[in-house]
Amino acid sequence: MALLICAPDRSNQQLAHDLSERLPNTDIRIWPEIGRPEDIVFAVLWKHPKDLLSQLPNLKAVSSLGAGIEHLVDDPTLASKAVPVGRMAGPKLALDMATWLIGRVVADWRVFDEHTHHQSQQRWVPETPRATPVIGILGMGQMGGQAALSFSQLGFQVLGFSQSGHGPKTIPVWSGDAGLEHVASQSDYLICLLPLTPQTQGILNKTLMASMKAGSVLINVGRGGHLHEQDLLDALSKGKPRRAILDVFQQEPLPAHHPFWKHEQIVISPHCASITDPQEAAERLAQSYEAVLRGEPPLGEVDLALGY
């Protein structure tokens, strides 16, 4: 039995070196070198070629080697096979998500870049801080669950949304069409962490931001897919949202020509507000195999027909 590595566009030797440690007498392959097909019984994937799976024959579960699973759900041939998928969406993940969510929103509530501005000018100009702004949070899963609760915790308002109308029991949820509308018009930050599914794509749009506060921020860390780019430049040139944040894009890199780049509303980084911790990894990973093998599904397992 063998597990199989299939990443294309990383380097997989580190998180192999770290499984084998976790897992002595696993035979641990790394795509494209994967061997005799028949051997493999569980593969780790990340943007993997879309005819891999149809060549293993006796595989037995899949994780996804990041939060996102749309690569999973994008693949006929897995659907077709009926075997369990889990994520990796670990604590970590979640906690680290959280603390760049709450950086940024803390520096733009409190307006950092100003004092930054005032220094280079030699000017001495105390902020008084605006109220405690309203966090509105799309998405109640572990990352958006872990968030909502950490803002919570700092004695921020939350308020979440999430398509099964349930969160962590502290939170007050919203959910359906109404629910959405009602916490994006009370939300002074409206931050994105639902999964990419066919019901959530370019959830981020017109309609939405229409429902915004003036004066509002957009933050979006779910998926490039959630947001109507030409929506969010429309927007912005209205005040809803005064700022966007974002951290994921429909195409990365980002395109050199892209008017994202250069517009003074928008805040942009290179998908990096969480990443996936190699020893966080590799220990879910060894324990999904060691489930696997015990005729048991992998950590974070997923309904591929939900998407999430």
Contents of the next structure:
Number of protein chains: 2
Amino acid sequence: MALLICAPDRSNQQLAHDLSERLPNTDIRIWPEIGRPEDIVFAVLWKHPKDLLSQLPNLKAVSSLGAGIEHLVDDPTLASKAVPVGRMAGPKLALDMATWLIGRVVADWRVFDEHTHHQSQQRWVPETPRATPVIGILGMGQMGGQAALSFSQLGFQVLGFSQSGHGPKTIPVWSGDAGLEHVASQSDYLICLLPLTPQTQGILNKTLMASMKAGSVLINVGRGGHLHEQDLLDALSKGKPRRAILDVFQQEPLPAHHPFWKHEQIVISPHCASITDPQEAAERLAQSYEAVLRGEPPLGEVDLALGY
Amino acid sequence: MALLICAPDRSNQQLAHDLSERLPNTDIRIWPEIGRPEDIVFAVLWKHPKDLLSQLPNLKAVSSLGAGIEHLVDDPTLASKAVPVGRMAGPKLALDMATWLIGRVVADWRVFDEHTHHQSQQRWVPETPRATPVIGILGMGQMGGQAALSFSQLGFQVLGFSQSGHGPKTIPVWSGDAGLEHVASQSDYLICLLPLTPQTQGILNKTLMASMKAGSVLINVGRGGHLHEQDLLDALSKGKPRRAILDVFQQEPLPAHHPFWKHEQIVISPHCASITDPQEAAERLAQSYEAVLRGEPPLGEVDLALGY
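Right, the form predicted alone is done; let's see the coordinates for the form predicted in complex with a further copy of the same chain.
Okay, now the whole complex, with that chain kicking things off.
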């Protein structure tokens, strides 16, 4: 029996090492050195080649190496295998995301950049008090739910949106097209933490932006596919939103000549809002592997048909 | 009976208006139009003239218009009157302070400035994961205690220091010189939220900075008097701390030619980390006034002898 790591765009040596410390008697392999395909019972995947899974007759489960699973949904072979699928969205990842979002919101709300500018001019300019902003969060899963709770604990009013209408008990959650428009229209900061599915593809489009508050800020930490990029450029020119804070893009790395780079109303970060902690990842994957050997599903099990 | 507002460096019309809405039958006066001094039973003070209180024979209580009371401790007439003293440190003010501090820490830890720099060069540079920093908080009163809890809820390890050794139950709190050195030596971000008293005057000095971690950050949101400014300049040149984030200064506004303005390792904001919410202030002061009429102390009662 063996565990396979296949994440072609990453260096996987450290993960293999951290896993072997937790699973000392396990045969851990790194793609493309997969050895005898019949041995592999558990695969840790990130943007794997689409001909991989059909070669693994004894696969019992897979786990995404990230929080997203759209690279797994894309693979029809996986669906046909009907094995359980897990993902890497532990409590630490969700807290890190919430913390990053709070940092971004506070830096904007409390005008850190203005203070930097005034300091460069050696000017003491008191800050005009502005009301605590309303935070809208699209997506009430592990990541969105934690962000909602963390903002709420700091005294922010939080409005949630999810396809199902479910979310943390203390957060008001809307659903449906009217619910989406309501949340967008009431939020000073609108944050996308949805899973990427056919239903949410392009959800950040001109219809949604037209319903946003003048002067509000759009934050996308979901997936690049959620945002209609041309619609954003048009909307920014109208001030709805006033600014976009983007951590994810249709194409990553963002191409050198993309118009977002030099746009004064766009803040770019290189898909880093939540960075999987290597030790937490190894720990969760080791636990998933042991669960799978016991006939249980891996940690963070998702519904491949729903896409999250 | 009358309520007096005396805050010579502020405009007080709005506060008087907000108070009159809550206390419709109360005679509210704004210094210097104090009217008959015998009428005044409650005074709301911020840097009042030191000859004021001796003119008010029937004063029953005072409240600071801010969270600090060092401008009251400075007035020997107040001590001789032996009236109860309140201050303006409500839960909202404490949460706002905690939120601002989280924003400042996250902006530094998660290198927002580096991302801005890379964006200006149209370069996609992945962020190197860095461990969640340890937060040291000096002062475990309402402000420091809330900051400790808020950082802790986000998964940061928090070390507290207070003169008494008291603090929130879930936070480890040190006291004494050895405790101060311990907290300073273990913290990646060291935050001063102490009251300004003879014991804490100049507490952020070369001894403390020498015990800080190399590469750490010092944040002063207490009072300018806590920081020995020349010691900081010397310490920054040695990288302990790596950076100072300062919201308060010995002299405010910070004088135009002060060396802090152009120092690359110093981040300056104009005493704005927590801004008293006008509505919360009016509400608390109205409640304090009513309490005083009932013979009770004003909200946020402090010990003038302790200085907090």
